[in-house]
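In the form predicted on its own, a lone chain appears below as structure tokens.
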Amino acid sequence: MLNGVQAVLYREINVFRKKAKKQILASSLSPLLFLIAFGWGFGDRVAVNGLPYILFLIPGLITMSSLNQSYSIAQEINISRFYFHVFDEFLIAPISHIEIVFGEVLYGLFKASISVFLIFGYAFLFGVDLRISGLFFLVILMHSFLFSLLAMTVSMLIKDHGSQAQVNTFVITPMIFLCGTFFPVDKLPAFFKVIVHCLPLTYSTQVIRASLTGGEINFAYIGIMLIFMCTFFLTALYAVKKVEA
């Protein structure tokens, strides 16, 4: 099984290596702009849930950036499917569907980890004191894993790039802005609270923020993240099988 996973991952990282500088530069710009606009703008003068806003913001940027990078594999898979037919070669190769899923998902984790290290670098430059623990690494791994699986599912089920853009517009972007990344979920109207509590980013944002700021960890939220992971794994596996059929 590992040989198939390694083959898929090796191919994706080789492609990434050729455009790494541009991709890393592009992924580092958006979090920096948010930090400059909101971090320096509010600084220590505004407190959210007892935290200086910049300390509240950094974990949110970590979840946002790692989500964007892990989910971005959907677009890359679509390009390889629709234009280069690389995914067709994966399907006819002597590797299983599970190996294909894990290979692509590990690539999503690789991209997400780069974005996390970039945000930590920004936190150091801005003088933000984060409390990094072993639990943080567990939850950021789960967070990146589940959104890589979601990307795998979406990329297999859509029929064209227009559909991909619609998913980004109507699902990913609202989720990023409403699920506690930039402001507490409890400030939302009741109707939106119900919606955001059906979305995985709400739970991963709160757990990641608590693990970096010394807050109380809600282990039920980690359990909910695990349920999302298992669900998205099954949908990703189903979607790959459907494409082959």
Given for the second form:
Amino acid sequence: MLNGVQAVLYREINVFRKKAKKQILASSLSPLLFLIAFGWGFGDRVAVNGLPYILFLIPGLITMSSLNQSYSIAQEINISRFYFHVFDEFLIAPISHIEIVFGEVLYGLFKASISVFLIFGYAFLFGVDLRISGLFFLVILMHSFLFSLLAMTVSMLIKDHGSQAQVNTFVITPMIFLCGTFFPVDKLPAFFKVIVHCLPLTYSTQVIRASLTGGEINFAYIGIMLIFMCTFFLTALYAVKKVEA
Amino acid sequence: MSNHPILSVSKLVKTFGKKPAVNAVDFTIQEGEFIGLLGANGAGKTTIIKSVAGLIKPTSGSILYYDKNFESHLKESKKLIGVVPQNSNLDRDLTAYENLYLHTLLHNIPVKEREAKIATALEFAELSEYRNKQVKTFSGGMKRRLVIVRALIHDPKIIFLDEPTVGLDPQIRRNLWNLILKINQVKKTAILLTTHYIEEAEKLCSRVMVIDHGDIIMDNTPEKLKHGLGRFVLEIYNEDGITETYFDSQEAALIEQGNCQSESKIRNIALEDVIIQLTGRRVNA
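Could you present the same protein in the form predicted in complex with its partner chain, rather than the form predicted on its own shown above?
Following is the full complex, with the preceding chain placed first.
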């Protein structure tokens, strides 16, 4: 079973390796801009939920950046499916759909982990003291896994490149801005609160932030993340199967 | 060639929405056979290839590899087949070596055999010196050779070549023919080749199936297909266009030509004449 996972990973990592400089540079820029704009702008003069804003912001940036990177595999799969037809090679090969899903999702985790370490570097440069624990690694893993699975599902269900951009515009971008990355969700109007509590990012942002700032961990939120993970795993498998219909 | 079917297709139907692409086709392919699937664009050739390769699910019908159901023995069956798709699906960012290595992983080829198999494949395709070059730097012909030998790395019993020479210039096309013939003759791999170049099917295939609007309307050797119509064609050029008449002997054609007032020409019958008679259209139209 492992050869399929290994093959998919081999392909993705080798393609990434050839574009690594550009990709890492691109993924490091947006969190840096947010840090400069909001981190320096508000710095420690503003407190949110009892934390200096920069300490509140950095876990949010870790969540946002790892989401962006793990979800970005959708775009890559999309290109390999519709333009270069490389994905067909996986479907023709004697490997299972689960192997394809795991291979792609592990690649998503790999990309997300790079972005996490980049922001750890920024935190160090900005003198922000994070409490990195085993729990943090568990929840960031779950968070990246979850969004890689969502990426896999979306990339298989869409019919063309344009639809991918629409999902990003109407789902991913609003989710990033509304689910507690830059400000607490309890400040939102009631209607939006209901909406954001239907989205997985709200839970992972809260748990990741708590794990890095010594806040109280809501274990029910980890349970909800687990439910999202299982759901997206099943939808990803269904979506790969549907490609062959 | 042994008389043992690798692939048996029965009542294969594929519809897209309400539109039928393949209508209950039946055919078998024996070990070592070289079959051409000939038809115009949109006739259903690629749909058949995609169905038997597992890229799309047929609407109904059965596909058996060595008498085992494809759907229920998917992994086992996929090990028997190699696919050369119409659109090159090589990874352009990877090198030739990396593309082949990826294929050895996908087919779970033992670690100790991988390097030798890759080296042999590159040599077979005359690409050894380009081993570490990215595929995006390759010409169309080099990409085609690489994609063909990639399909062979796991020693399949049958390969599906979907329009392998389309868009290539005549010289490169002929080089590819030699490579494809070598695969069939040296490796004894059965081949199902789809093409709309009649010359290609005539030159390479031991059996030709003609497909039109999703139906296989003829299945025979190129010679028998051609001679079912006659051996010689008398072309008469008149105001309405060209009229073609078929004759079993050159003498009969010459007698008819003698009675003809318009400009005319006698030539050997070609597979294309048969296809036009059967389908009413040119396959490379």
